[in-house]
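Just one chain is shown here, as structure tokens, and it is the form predicted on its own.
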Amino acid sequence: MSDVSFATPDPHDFLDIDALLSEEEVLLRDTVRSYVENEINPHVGDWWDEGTIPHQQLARDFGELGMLGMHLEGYGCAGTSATAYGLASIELEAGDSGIRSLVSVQGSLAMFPIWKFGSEEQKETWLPRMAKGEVIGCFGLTEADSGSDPASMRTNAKRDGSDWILNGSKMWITNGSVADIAVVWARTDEGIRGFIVPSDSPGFEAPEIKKKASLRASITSELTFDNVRLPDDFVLPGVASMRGPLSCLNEARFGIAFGAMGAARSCYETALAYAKERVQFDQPIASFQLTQRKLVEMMVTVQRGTILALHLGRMRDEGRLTPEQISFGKFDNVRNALDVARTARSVLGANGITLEYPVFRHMSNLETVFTYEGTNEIHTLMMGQSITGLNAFS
């Protein structure tokens, strides 16, 4: 038997996952990665520290790159595969969870419901400008007393002649204070309806939530509606039930299953580089057994989670991915990404708490990602109901 030589696995792609991607997917992934490395990474630590983000410039840039609503067809959208959208999400969140949130809220939570449930006029009016980043959107579902139970929302809309009068409030709304339009879900006599609410509507306010200790490179707001009058053609005609907002959440959760592995990868790669350079007891700490175990555990987690996300992407593109399977990805990849971030912080020691490195920023962000778009507990119960056939929600 002849000897066969194999190349040493790449520490950044140990299982050669790139071999599972098409040339087009690699090109798209590398384009987003290059943008993040050049335009996001040098500045995002400062944005996070200052609690701000250049949202208008980023939206325009992402629009030029074709990333806003990229997985939607027509109306100026790129029409990529779901997998391509997921790969872009990995690279964006390798920069910062707030950056990925800006893109995913725009595409999956604001543009998607208009694309899926809107009238042709609504689609033509809003989607091309949103795809270019000229109009920023947000998604109003969560309320202060209705987080994991959105069906108990109090925001309501009532008919008044040919108009609607919207009252209530929403909480923890990404992009809220900078959005040009909000897609707001409200209780009506006809069921749960979606409304396109321009931010300059009289009675609409969007105060920014300050003093956050997580997702600081992201705008988070409260939305309030005090007798906001909306014409009937600002209502999404295609849905009148919780199916509308829940379908949007599935879109966003899918991107998170990918994106969390971007944050985890950034933490792992930072820890690996640091451990090879940091000298203690006259040798790099990467030579110590306990440190190598930490590095290996992180690498295995990132590779395994990326393969899971890629598998979900392929299933989505084949039209056979269920909401419960999306929950699997969000549930497992986010909790594991958080473990990677915490482990990487320990490898960096005291340096792990500074914004000179991205690890603590990712760790803090992931605490929020662990909770939003469905808490870890809610996804547990969704999968539990799926495998047992029994409802444990109430």
Ligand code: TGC
Contents of the next structure:
Amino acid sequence: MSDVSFATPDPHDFLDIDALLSEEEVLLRDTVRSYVENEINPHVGDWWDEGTIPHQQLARDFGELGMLGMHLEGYGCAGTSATAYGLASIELEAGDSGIRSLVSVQGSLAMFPIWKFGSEEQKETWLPRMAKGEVIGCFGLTEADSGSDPASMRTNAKRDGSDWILNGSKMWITNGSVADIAVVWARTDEGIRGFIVPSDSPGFEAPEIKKKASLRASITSELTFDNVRLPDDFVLPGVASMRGPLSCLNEARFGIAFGAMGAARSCYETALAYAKERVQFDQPIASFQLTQRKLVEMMVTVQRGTILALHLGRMRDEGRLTPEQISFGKFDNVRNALDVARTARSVLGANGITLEYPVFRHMSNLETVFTYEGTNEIHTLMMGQSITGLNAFS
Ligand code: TGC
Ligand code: FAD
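Hand over the structure of the form predicted in complex with this ligand; the form predicted on its own is what we had up.
Then the entire complex follows, led off by the chain already shown.
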């Protein structure tokens, strides 16, 4: 057995997790990190304050960086590993959860269903332009009365000759008002089916939901469908059950298991730097035992959650990751990221409540991340079912 090393661990990578990444993964991670540091971080506090983002510019930039649908093969997509997608999600969410949302909704929720369940013609028509960020997509599953239980949806489509007529509404849809197409899940006589709805379809509206106190650097909308007529080649032919939308959620939840640790890392690093600078009682507050405890708890949580995410990524790339294991990552990393953000907020004192620092913004965003893509309770029950064999939902 070798002796222990006496090298000082890096406070930003205490367990040397970087050593677990390939050169290619480090390069991709650093590229995204530098984009976020230069193009997102200087502005995102203002975007959040104003409740907007330059979605078109960002989508084009992310397209150029090869990040839209990056883990999908073909049709102009980068075809990276799942782990690489996860590492990119960490960096994006270190900027803001809303920025990660823009990318994950586009790739995992709008492009993925077309890639997985679409016809060859649908894939050729939409995916290359979506990968470039020329076409923005959104994902309509949730309704005002069907959140955790999307199978109770009322939005429906009926055949009319060779067309479909879509009626109903969706709620809380990321990118809804700025999307060029919406992938909408609706009840039909044949089961739950996915429709590609172009935003200029007569009868389709997407009003923005205002006055949000969380995820403000992200557009959230209602979608309404009043007798929207769609030709048959706008329905995804490959699925007619809840397996369609739930498969998409696997993709996005996987990215969130990583991404949440980006937000947490940003909070920890902000608190560490602040505590070393801020002097009270003639000493930096980082010298106080209670503050050191907070910093260490945050550091340990971020490292542990990052290793968990990486483990899930490796399992995914080996083709053996299950939805319940994705629930483990989403459940544990998001709740812990929220704890880190709250702790960091306390280290910053009054400054912690301003938008001059990213901490409160992350903390507030993480309340949404805790709820969307399956609430903490839903993931608890999915894992509960897995370990007991008993279904708590019905
Ligand atoms: P259940 O009756 O168990 O199954 C129905 C069909 O689906 C299949 N299935 C899955 N397929 C793929 N992946 C999974 N994880 C799957 N889970 C189930 C199943 O095999 C069956 O297939 P088939 O072909 O035999 O019909 O499903 P259920 O309706 O009882 O589901 C229960 C539950 C709780 C798991 C589900 O309702 C659920 O996940 N609820 C949470 C809803 C949710 O997460 N919504 C997220 C909306 S999107 C969003 O929040 C985007 S945020 C965007 C951003 O990042 O900005
Ligand atoms: P509800 O389902 O009403 O849940 C309320 C509470 O009850 C929660 O605590 C929940 O855990 C609990 N609960 C529910 N059922 C059970 C149970 N069986 N046992 C124990 N507790 C239970 N959806 C999309 O389709 N596309 C999007 O792009 C999208 N983007 C979003 C963006 C934002 C900013 C937000 C806030 C939401 C977004 N959503 C989107 C919706 C999101 O997925 C839902 O909010 C989420 O699934 C929860 O549904 P709900 O809000 O209706 O809560």
